[in-house]
Amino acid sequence: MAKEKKAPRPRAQTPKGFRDYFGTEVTERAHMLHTIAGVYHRYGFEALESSAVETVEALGKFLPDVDRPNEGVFAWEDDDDGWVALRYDLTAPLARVYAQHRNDLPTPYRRYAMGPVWRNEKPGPGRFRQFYQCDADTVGAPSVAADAEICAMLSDTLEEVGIPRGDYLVRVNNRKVLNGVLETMGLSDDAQQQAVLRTIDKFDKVGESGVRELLGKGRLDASGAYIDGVGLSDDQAAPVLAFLTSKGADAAATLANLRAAIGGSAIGAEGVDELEQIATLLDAGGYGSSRIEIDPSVVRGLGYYTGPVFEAELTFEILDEKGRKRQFGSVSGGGRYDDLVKRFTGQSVPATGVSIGVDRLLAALRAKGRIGGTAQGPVVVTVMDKDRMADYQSMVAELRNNGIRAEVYLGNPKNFGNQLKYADKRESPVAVIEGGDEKARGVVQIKDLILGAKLAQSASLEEWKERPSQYEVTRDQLVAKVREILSQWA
């Protein structure tokens, strides 16, 4: 009888476009989590949490990555509902649980959300398909009143998770403005006003020259590829590039500009008078051009926005990979969508809301130095003796009845060598000895450890005699001494 071929063994190795998050991180996030709620509670937004998975039917299509597998989601059929997907973002699922449960909400609801989002998207240097979402939004608020808080809030978040004033610029625009454009250009093809909004939103990288090119016959890039343009004429695509160019010195020339951009064009003179409304609320309210602008540059990707759009960008530069710089770029961005709870009602509701990309934010933040570093880990306890567990765990119940973390050494004790390097890998900042003679005589041994690795580095002989690192206490004396060790190196 042939001998059963054994399975191969599963390789350990987290799926392309996926990561694993250790202690620190998992730390900063929660503690970055908290920091938004709290300003999103304070402006009075009151939490909600969905579900992870969603019908496809009530997810919609709106992700730009239609070349990929299900349209950028991860899908599957399931027996009752049909075909099912994660979520892509935090704002579907909210216009189904509105939609579902509307006769049982205040109008405006105002809810904010924290979380995973998945999307089937190519990855790349930096680009995940699992990442963190943090979202607000004001449901049933036809008021752009509710837009300007919106951006007001997004700029107190920022600076409440250590983005300081001239770090960050929240910057505003408007889809009708845009619709405008489009409109006085003559644009009735729905594929070539796609294409000239995918080529609006190329002006950051490629200025007005280059999308001059690409509404056009098409240009080079860097690499020397050949690109393909629209194929509008001179005179088409010359609203677009006034619109483009028509930001000023301040909001009022800006705006002046815009109406110039837009021509007779009633959706377009709409969305300028929403702006020039924003701007006067957020002046009103301390928000100046440093903090929020009116930018015509800001296109968001997503199709369902219907008025005003917004995005958080980071001003300052980082180095890449290469060693250049560059600006950090966009952590949030968010607008008006007065459609998407109507898919489900038949009924406009309107609704705007914003995303942080809670990632992105945490990288800005390790870049700039303001997070990071590795986090101190706990006191150990130390087993020399392993009959007397009881002891030990005693110890470290007292330290952490007393608000300390601690633990117990809790792998093979024969080696306390392999103790010492097990704390030090932990970036234990002390360490708790107590042997058959210290227990004898009613003390332990309170072990510094940062101390004792800094005088291990440099420190001479009269160094070690005169700041020791390893303190002898009664055994009444363990918290306090412990305490007290901490409380040099927080």
Given for the second form:
2 protein chains.
Amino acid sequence: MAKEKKAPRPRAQTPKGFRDYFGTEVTERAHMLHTIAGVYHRYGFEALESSAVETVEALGKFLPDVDRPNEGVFAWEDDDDGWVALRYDLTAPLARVYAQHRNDLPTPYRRYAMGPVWRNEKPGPGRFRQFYQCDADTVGAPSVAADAEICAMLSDTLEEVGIPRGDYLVRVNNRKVLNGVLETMGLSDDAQQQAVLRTIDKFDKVGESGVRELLGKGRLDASGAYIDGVGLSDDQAAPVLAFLTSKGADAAATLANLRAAIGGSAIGAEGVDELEQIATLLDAGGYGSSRIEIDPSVVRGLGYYTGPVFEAELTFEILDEKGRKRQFGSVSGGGRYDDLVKRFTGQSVPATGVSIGVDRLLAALRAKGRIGGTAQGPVVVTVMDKDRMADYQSMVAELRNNGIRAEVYLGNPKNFGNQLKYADKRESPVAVIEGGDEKARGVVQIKDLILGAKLAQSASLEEWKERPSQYEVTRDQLVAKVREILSQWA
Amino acid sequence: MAKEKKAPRPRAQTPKGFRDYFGTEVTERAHMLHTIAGVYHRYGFEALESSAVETVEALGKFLPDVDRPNEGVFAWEDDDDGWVALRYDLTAPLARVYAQHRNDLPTPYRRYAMGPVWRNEKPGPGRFRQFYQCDADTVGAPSVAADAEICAMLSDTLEEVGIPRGDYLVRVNNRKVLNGVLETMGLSDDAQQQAVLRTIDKFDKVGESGVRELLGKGRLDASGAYIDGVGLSDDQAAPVLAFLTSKGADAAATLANLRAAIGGSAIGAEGVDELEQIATLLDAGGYGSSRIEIDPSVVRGLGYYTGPVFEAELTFEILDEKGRKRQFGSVSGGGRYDDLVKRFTGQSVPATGVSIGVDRLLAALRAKGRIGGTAQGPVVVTVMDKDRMADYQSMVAELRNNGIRAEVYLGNPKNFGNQLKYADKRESPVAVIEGGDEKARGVVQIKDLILGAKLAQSASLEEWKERPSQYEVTRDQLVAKVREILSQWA
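Switch from the form predicted alone to the form predicted together with another copy of the chain and print that structure.
And the full complex, kicking off with our chain again.
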């Protein structure tokens, strides 16, 4: 009789571009989100958790990054609702939520949201298809006071999660100023305006001379490919470059340079006035230029936003993958976008907000050694006699009731070496041992595993003898002795 | 010229069966998850956050609820990985994660996971297609000490989130005992065994007499439909009913009853021994029968699990939707399932765990008034003169720097009544007012809005006069006065 053919075993693998997070990766992020939520709460923002799934029509095509394909979502057809998709950011759902619930929400509505978003893109190194976003937005407030508030909150948030003043800078620009520059240039052709916007977006990468070439005839890029230019003459391109490089020694100087760059444009003047108001409001709140500054070279998202634009940058240096020093760079961006709700209601609703790249911010704190030290594992109570599991169980209960992280060894207890290997893998600071002999004498052995590891690494024979890493105490001294050892290593 | 036809506006609506969570709905859940994570951490469990998306082959067909359709997932075809789906629980991903990472994980591996899961089912009232699960599992520990630990942890968790001792009970049963009963009955036909298991699963709903009818000829249910029975004789059905009702006055009595019910079955005896060991271990840890008890009437998931089964029930009464008193019921369930990882690796790996219904637990705490009191809104600094926004901005900055939740009014300040209506909608405890006159005199007006509302509801004219709800203080007294008022209402 032929043997029945079995189905092949499933591969134990996440789909491409997805990953799992373990231990401190999860708890450090949770802790950071908790801290950020605290700051947002203090600013009067309310939590919102919208559903992960939205109808495709509600999501629309509002990806802030112009280079991304509109199709970059995970979508499927639902029996009830037609095509639905996983949210690709937290802004599009906010527009839907505000349109749906606007009669019950206060105006202005300040909300924050934190959670995973999904992008159906080719994954790459460090580029995942599911990642966290953490947003705060104010809907229904036309005044730049709302923008200034977001900048102040961003500054407070960075300091509260552990980036000290001086290690970050919130930079503010304004799309309206750029519009004024384009108007002054007489660049009214929409396609050409878009081409200029796309070019400006590369300022971070290619610098002033690169932008000059790309606004003109074109540029040979690093890979040797020739990129066609927008086709402006040097004279035509000059105001754009003046705008991008108009940062002065202080806010007043920058604003003066900008006023020169916009010529007689009304929308440009409005933009410069807004930047001036923002600077004044922030000064009044104690947020000087060492924390937040006007900087016209901020270009990210300038094509997407309609007014003020913000970016938070970490200014300290780290070593990149090739060992070269470089600035850590941007961890947050945002700005004003006044048309998002209009799709649903027909009415234009002013909105401004910011998104923090939580995973990048965590990476920054790790790079600076501010988080991610060795996490303390649990105290491990070893099992010397498996018929006395109840004794060991009562020890861990006692330790836990005293607030000490503790577990009993639950693997096969036969080989004691395996138990100590397990404790090592768990990064346990302390192991507790109670064999039959100890039980009879009413004592327990307590091993200081951290000291033991240190001694094993470097101690001389004399030190070994002088500093024992194992102690015998009476059973009722268990908690006190463990606590004493833990307090040394805390 | 014909008018251009516009695309219709998108509906601002979540897909059916999905919803949004606002304000305290979000923060109360976050707080509860944080508390639960603290208990799990103390027990040595490590956080795990697996990806929301899994390959369909990795998910398999392991829904614990036997009545659910296997198709109940949201799935789509991916270019790289074939069919992928949103996770429907946190157990199937754990099996995949353990199989994928087993060489890097400690054995046993204790992990907890919290997050949304998705079910593609017909939504109903209070039944959503996205909801939270909060699981803890131990993988690789064959001993019932692992099951006992889960029960103890569940008990501690309930108390720590605010369910006092006496208001809950963790009940423990064992699938092996039932297997012993079926063996004793001589019921070796697999289809008939499954039919008995399905019938037992209805014990909660139809009670002893209902199960008796369903094991026999059949039963007329409440809707008038006739449900066919399994077809056992009364004598044949008796051991099953003896098993279900074998709970005695204490653990010893219950265990004696169970030993009688299983006759000479070896697997049954193993099950009863396990229950006895669990009871002994829990007693040693201080978890007496007022917190955790052996109860053979626990039937949920008995068809799914392979050994000990647990359920946490809240024992206090609430009023149901028709105003009748009823016990709140189950908020958590779990048990031992030894075959989950085998699909991937071919090796059987013992596992035991528990899942807490976070949303039900929150509902219970709300029903008991332990959470969900009126959340305190922010102090609202009103805008009397919109050219002095910087003054108001510096007030809120000062309040926030002193840890007080505060915001400046960012709507159109023209109508002062609207500002107070806004403060009301925000449930603000205090409004701050500084008009031109106050500014000139160096003072601010501080309105106690909670006292104001109370007085408006019930005060006599005398009380109104005696207890003013508005105070004038000098500008430098702002923080102190606001703090004084807030402390009254904290």
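Residue numbers count along the first chain shown, from 1. None of the values given here were measured: they were computed from a predicted structure. If you superpose the two forms and keep the largest set of C-alpha atoms that fall within 1.5 Å, you have the rigid core.
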Practice problem: Align both forms on the core first, then report whether residue 347 has a C-alpha shift of 2 Å or more between the two forms. | Solution: no
Exercise. Taking the rigid core as the superposition reference, indicate whether the CA of residue 100 shifts 2 angstroms or more between the two forms.
Key: no
